[in-house]
Amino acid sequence: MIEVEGLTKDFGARRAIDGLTFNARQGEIVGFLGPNGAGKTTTMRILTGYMPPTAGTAKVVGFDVTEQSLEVRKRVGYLPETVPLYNDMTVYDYLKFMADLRHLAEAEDRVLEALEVVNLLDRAEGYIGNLSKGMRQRVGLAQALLHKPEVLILDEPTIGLDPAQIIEVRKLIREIGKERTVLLSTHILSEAQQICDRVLIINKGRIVAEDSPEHLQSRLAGAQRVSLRVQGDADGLESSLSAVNGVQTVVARPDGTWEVETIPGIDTRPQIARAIVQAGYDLLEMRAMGLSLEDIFMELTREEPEPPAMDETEAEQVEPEPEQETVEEE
């Protein structure tokens, strides 16, 4: 439903996105993750026809976003991060206005259906200017669903919502994702982990990782970690655990638990449990510690430190190049 190949966008001398290539299928929820300024919003604006790319191609439901922009807009529902609403209109009047702009048949029925989906029927006659930020966000989501789009593009869909509303919106997105293609950006990594079938991690305009959350964790985890809890005085436990073949590090944590890191590819838990019991300790808990999506995100988007710039005094002390030292005398 979404096909992107070599997508590039320049703003003057700055390259916002650089050769993005990815796809999203029908019935799939794809999470778009990245730090601020990574190019997520720019990509979404191109996919929704708000701006053209500098290079590359993007197709939505088979239509080119540049050559067939109107056809794309008919099939895409878009919720921007900052929802453009009219404060002096009622919720119903705003949605009816948006439905009329799209020339939707049975516009009134569509409005009521969208209001029911986002649970705002009781606020239909209320003025948008009097709504909380969370409710305004739901009005924006209703607008994106009015025309029953095949593709839904959501930029930070749960921003400003309270915990109960976040749960409702996540549930709604999961339901929508069963029939439509959903592309959403988020800074809430647990959100992507809970509702997305696949995640794209973007940094400096390029995709640095693409896979399901589970596969990303297993592929990038590296060393395996195990959390332990034992009963009684644990003096000497560190040396007993360090003697187990495959154990790399043993760390005592402030909460009384122990973290053991082992070499990848080998399950050393049976040997660890045996070593604890043989050393005379009671093992109360043992669990594997997977690498979280947040850990992966921070690792893949980490900025490499730049070499320090020389000040003027240091620059004066730099010796000239050898070829500049040799001067032929006449």
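By rigid core we mean the largest C-alpha set that fits within 1.5 Å across both forms. Computed from a predicted model, the values in this text were never measured in an experiment. Numbering follows the first chain given and starts at 1. What changes on going to the form predicted together with the partner chain:
In the core-superposed comparison between these two forms, the C-alpha atom of Q278 has shifted by at least 2 angstroms.
After superposing the rigid core, the Cα of L95 is displaced by less than 2 Å between these two forms.
Superposed on the core, the two forms differ at L241: its CA moves 2 Å or more between these two forms.
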The other form holds:
Amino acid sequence: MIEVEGLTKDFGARRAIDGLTFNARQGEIVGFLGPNGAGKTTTMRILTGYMPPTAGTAKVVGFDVTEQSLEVRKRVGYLPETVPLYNDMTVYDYLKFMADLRHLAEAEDRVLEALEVVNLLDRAEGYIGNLSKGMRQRVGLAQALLHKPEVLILDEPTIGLDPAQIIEVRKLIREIGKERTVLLSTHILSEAQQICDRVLIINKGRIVAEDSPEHLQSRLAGAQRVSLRVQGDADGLESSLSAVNGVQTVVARPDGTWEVETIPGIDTRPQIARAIVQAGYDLLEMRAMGLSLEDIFMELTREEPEPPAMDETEAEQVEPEPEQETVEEE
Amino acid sequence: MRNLWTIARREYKLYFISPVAYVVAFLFLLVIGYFFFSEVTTAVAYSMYYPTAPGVEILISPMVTLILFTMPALTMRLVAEENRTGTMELLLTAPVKDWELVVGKWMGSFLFALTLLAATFIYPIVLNFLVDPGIDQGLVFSGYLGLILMTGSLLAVGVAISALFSNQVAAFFVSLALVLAVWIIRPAASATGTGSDVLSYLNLVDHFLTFYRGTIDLSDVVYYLSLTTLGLVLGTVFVEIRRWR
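Having displayed the form predicted on its own, please output the structure of the form predicted together with the partner chain.
The next block holds the full complex; its first chain is the one shown before.
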């Protein structure tokens, strides 16, 4: 549904996006992940026909975004980052206006339908200028859904919403994504993890990683780590653990737990468990610790450290704090 | 055509909740009303010495000046405000052609201006009753036709200027400066001597004189229509330029 090839956009001397290539199939939710200024919004603006690319091609539902811009725009629902709304119109009038611009048959019904989906029917006659940020966001979303588009492009769709609304909107996006193509940008990694089938991590206008959230995590996690808790005094444990095939390092942590790092690719947990029991200790807890998407994201998008002195602080930032890790996974 | 109407209707409705439009309307009707009153009472007072009844020109000439100064206030918001609030992104990603957007906005402002002109039409009707045997209706027709044509062209220029800016005030003053420049182009032309024919052809008000005198000269109609077209084409170009930035 979305085919992007070598897409490049220059703003004067600055290259905002640099040779992006990616695809999105029907019924797929693709997440665009990246720091501010990475080129997410620019890419979305090109895909929605707002601005032409400097080089490369982009096709949406089979139509070229520069050559057949109007055809693309008819088939795309777009929620811009700024959620542009007319403050001096009522919610209903605004949506009716947008429905009329799209030549929708039974525009009134479609407007009411969209309002129902975003749960704003009771504010239909209210002026947009009086709405809260979350409500505005929902009006914007209703606008993007009006014409039941084949492709939905959402720039930061959950920003400014309260937790209940975030859950609501995510559920909505999942629902829409079952049949239609959704491309959304976010900087909330857990959001990408929860709703996207595929994640594109973009930095400085280039795609630095592309995979499903789960794959990204396991592929980029590098060495696997296992956290252990063993009952009682376990002085001799270190040597028994080190003897297990595949174990690289064994570290006793001050809180009494052990951290074992193994070489990537093989699961050594059964062997570790056996080794502990055979050595005569009681295993209380064992847990694999993956790198979170946050860590991967930081790893992929971090700046190359220039002066060597920076290395240490840089490494500290990237190294995940295992304590926090366990909390987050629970 | 449908998009034009959708956009024009929104803009037209918006004028009725906009304070600027009310100020323009108030000024327009107040000033015209004042001129009408003073001209008629003066004519009555001096009727013994100058037995000429006032015609529609007592309305048309102040209206020309008013139109020159107030039309930029009607157009300043049209595109500039969309640029400022970001709603332009919405319109430019909707299945609407750029020219439809510009022409639709112009149409909205033109309809509002026509409403204003229609409201002033009460004065010629009243004057027709006051004067015996009635005023020259040909003059009324040509005068109003001229006003409509001039209004349309000024609004088109204003829309184009508005498309250049994301600040209403800037759009207003640049439009006004442009109008004033075209207004005073003739004295400037006659002072320089060279190229005065070309410069005076561009004069916005000169082309109105034929309508004022009660004749309809095709070349003047063409002048206003081409100025309107130029404004709308430029406006479309300015919107397109914005896409490329």
